[in-house]
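The form predicted alone is given below as one chain in structure tokens.
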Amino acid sequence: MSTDAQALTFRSAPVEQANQIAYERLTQAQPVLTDIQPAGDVVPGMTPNTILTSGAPLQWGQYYGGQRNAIIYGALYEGLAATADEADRKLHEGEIVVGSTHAHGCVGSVAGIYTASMPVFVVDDTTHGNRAFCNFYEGESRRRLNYGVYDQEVADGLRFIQHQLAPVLREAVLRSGGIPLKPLISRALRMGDELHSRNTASTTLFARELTPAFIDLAADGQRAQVHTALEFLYASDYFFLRLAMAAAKATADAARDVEGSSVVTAMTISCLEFSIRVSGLGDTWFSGPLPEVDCQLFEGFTEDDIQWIGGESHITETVGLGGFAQAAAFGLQAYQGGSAAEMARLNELMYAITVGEHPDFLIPYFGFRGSPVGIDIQKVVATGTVPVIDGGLAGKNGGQIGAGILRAPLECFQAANSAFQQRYPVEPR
């Protein structure tokens, strides 16, 4: 039997009903913003000497490239070790743990880098109980730590978000109540964002709703503190994609573990490989090649740049936002390539392999059509058609070099859909 039809058998009434339990998840969380706390206090399993990367989990010695210039950057920072050289050293040798974001309830942004001492933003999902944590964008300048780069203007900037724009924001979000961020991402979905690649309306919208919280700190004595922070807010388009993030990390854990369900509900990529996690299969990662890219490149970069240190700002595909809303954000076409009509259609194929179309994500170009969600396995290997992705690319040296359409592979789908076909058989009529 071909793969093809493997994949059609196996999407019988049972699947069905699974299916529409995981998006009933996925469509009916409501992730909010509770609270900013440094990881050390608030992330699961994250200790003083744990260094948390994106990616499915790999051993010290599998890491190469800037994603593991990027965690030893991490140590450096945190100051588990005084040179890279003995940070490397007590990484072999399990002083210095490395864990993957994911299986500490987190989602990182390239290569991920979360240490004890970085702020988080908080996020609880009220309808379904379960919180997932993003740490914060690090601004504007193309060299970041989660793109492999660090220095003291690098360091400077991390210690900046720690100590003073974290704890501002935090009084803002906890004198607000928390931030229902569903609201927000629906209505940046209408003016233009999709959340992956172009947050620019949802930062915006992000910090009207902490004005009057502001208003109150001004007069209360902090007004240096909150004009520092609109000051990052205002000059920081992709501040929100980290709460973006976030909240689709408690979404799409919403989804995880309902028997039968062939839905995807992760999507990482390490150094390595990408690899994709499925809500009836549990915590197994199944891996493919990295993804193939068409992308546009900043001036006096080369295809031969592009070096791959991990990404996991794609949680936001797997809710329906992202490449799967890209026909509400035409004015990406100026950020990562391409044209409007190319949008629109790889937006379009992503209806053929999902379960349903959100309620709340609504995408203006189609008709106020709700955006494709709830990746199924089986529609993937059944259509040959794969998840587009929106991202930025990394280069050799560091930092960020252009931004593109990634592709993810095809075999990581074949592989999960393998071993689904052995947990889930037909029965025999």
The other form holds:
Number of protein chains: 2
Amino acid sequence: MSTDAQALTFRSAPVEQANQIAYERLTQAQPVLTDIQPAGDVVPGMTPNTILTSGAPLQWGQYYGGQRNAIIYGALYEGLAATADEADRKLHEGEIVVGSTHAHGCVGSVAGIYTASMPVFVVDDTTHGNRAFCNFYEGESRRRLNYGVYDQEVADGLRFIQHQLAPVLREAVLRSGGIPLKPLISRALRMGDELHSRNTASTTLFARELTPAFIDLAADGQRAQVHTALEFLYASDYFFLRLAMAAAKATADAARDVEGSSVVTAMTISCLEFSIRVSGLGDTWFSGPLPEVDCQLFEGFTEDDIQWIGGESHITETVGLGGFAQAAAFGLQAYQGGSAAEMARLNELMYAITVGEHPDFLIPYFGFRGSPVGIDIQKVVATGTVPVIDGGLAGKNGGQIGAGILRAPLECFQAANSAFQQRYPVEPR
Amino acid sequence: MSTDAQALTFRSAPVEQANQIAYERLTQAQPVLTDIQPAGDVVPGMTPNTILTSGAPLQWGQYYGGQRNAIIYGALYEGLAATADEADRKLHEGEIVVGSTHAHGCVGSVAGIYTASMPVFVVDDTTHGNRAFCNFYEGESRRRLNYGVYDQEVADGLRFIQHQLAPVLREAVLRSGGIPLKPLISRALRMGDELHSRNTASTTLFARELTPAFIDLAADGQRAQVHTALEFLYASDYFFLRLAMAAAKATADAARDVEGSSVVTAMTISCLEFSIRVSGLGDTWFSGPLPEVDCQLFEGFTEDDIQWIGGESHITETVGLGGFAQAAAFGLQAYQGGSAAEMARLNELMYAITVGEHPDFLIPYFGFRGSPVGIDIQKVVATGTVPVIDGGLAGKNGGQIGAGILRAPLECFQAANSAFQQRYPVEPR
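What's the form predicted together with another copy of the chain like, now that we've got the form predicted alone?
Let us now look at the entire complex, which starts with that chain.
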């Protein structure tokens, strides 16, 4: 028996209790989309010259490649600089501030660029009172700001979202009195989504949820605006991902700071590393190397073309979705490769490293067994089984080049577990 | 080797060619919802005093139980009689005519009652030019006319469909320029439907398809009517079944009358028997006993409570959906019992009795293998494997009492195969 496994045995009772609390918070959260607002108006600590990006915080000089580009592009989009050189200088001098999304209640998809004017979904966990945010999906093009691309088309797309899409969606959300997201997620799991790399059903259900309000808006003179919104929603099968992420962030945050709990409350990727945060260990990030990946790349690309430019959409895996519910979404094979049998096997493995089964996220293929939820760093270290993550992949020249299953590095769980043992020493028997 | 298997071997070449034609017709049909009209206005041979019901035709005196009741209730609803006794008398004397749905281009769900005033979906196969119809889903109550129940609530529900729902749906369909159904069916198979006992995704996709037209109708003064229609659609997860049935009927009819083909073009149930029709054998029905069933009944019911009152929704199985695509719809376990493994096994079995794999109806769990399509009576007889059918079950006192997997009786395939051998004698070698 390894030292880690012994530790697990010795302090199982108090840790189990703490983890049960974390599990209950993870499963009892009720994330509700309550508003859509510019990030600068609602995100705590967001200033006009702040740019948020994915990953545990780095110094400006540490960012490279697509993530560095994406931050500079954010500055250009927001009008904080006229050229890339000017943006670089201002970022060096602190005139433009780079913030970590998670430090502001946000989560980033891939590079995860937030600027003050960008609209964000405001999601409140009505059970625990906390709030989280996510910005918008840019559309089906492989060339998007969050994949490290910026040109006139990308800028126009972002402006469309800000000035045309967000206002009418906001009106519909407010007229609807808020949209509870958990029922949509639960239902989408029965309709082939796992809510990370497949959001077809949830996007459809979300549009359906807003449709009565759209009908009223159309009757009240906003026919054209409603058509515009519907066209975008209907053309964007991944639209709901950002709502799944905001819901997952609100949910995972509810499980933060449970004294004595070894449950993971966030996983993040920057261009340099993969990092996790643990409920009983405060805001500290524990890092390891970038993940390994089994992928299916778009035609013309090889694994050498992959570049890590950040990513936090695996907040969904943190709450029992994505790779932890992939047996609900066999359709994903078309996107990220693999086989149904392998998807079921990987999904099944996650039960060995989690605290419990989700009472509301049910997987039909497993006979409606609840998805595995509450990643326990002690179980990860003891078994050597790491979380599997469905994810999109960025290319060295920007843009999405494929998708696949990522494996979190064991090292960050080992680092967290060492800190956990120091922080919660085993009582002598 | 059995006589039947020998027969298969001896005349495989010409039969295979004919079956390939039937297979192509089955898979290349393009059913499009083009209109919604009262049955009396569009269904061929429908008269004001005709009532259509499921099953191979019977004499009035042969109908019993729930199916007999349902026909009488249809007469009451249509105002053809004031009392059940008057209806019975008129049915005996031929003043009210009972017709077989299939003889009129229609298909019936369970008892399948059509009267002249009831609205029907008009579905055109734009590839082959034929047309089929199906009437409307009555809603989520277990007590429905098609399950042999009639009271004020049932009558009010039918009138709501006729006078409130159908008109606004019709306007939306016409404004949409018709709704191609095959793309919705293909997509729904990736979203957990098998289009017979699970239609959640397809109903959602259908409502989504109509929504742009609903927006325009609302803007043009029909806000209340649109809300009414959406409320019904959103509360009726089985709504699309009738569209799947009409689409399947249009598709199966395209494969009728292929000289020399042993492919099944319809399967039907009456209160007395299970019957099939074969492409190369004209309009003759070949009958066998009522099906066996593995079922899950609603609380308080036993298998003794099951009563067969008709059913033709397995036109969906005839075109590669329902039981032939059940591995796309593991969520069905909640409704009809079984396990994911058993669903996959039964689905897999159907490849042994069909002509080919559907190019557009893909099953994600099978790695996007096409669903088995084109039931070949020769293969059924040679293997002893019969079609499996997802279906709802009626109770002796009316109403739905559960759901399950039905197995078609081998006898009707044997009877058809004998006729097939007579009609297409084996050439001496």
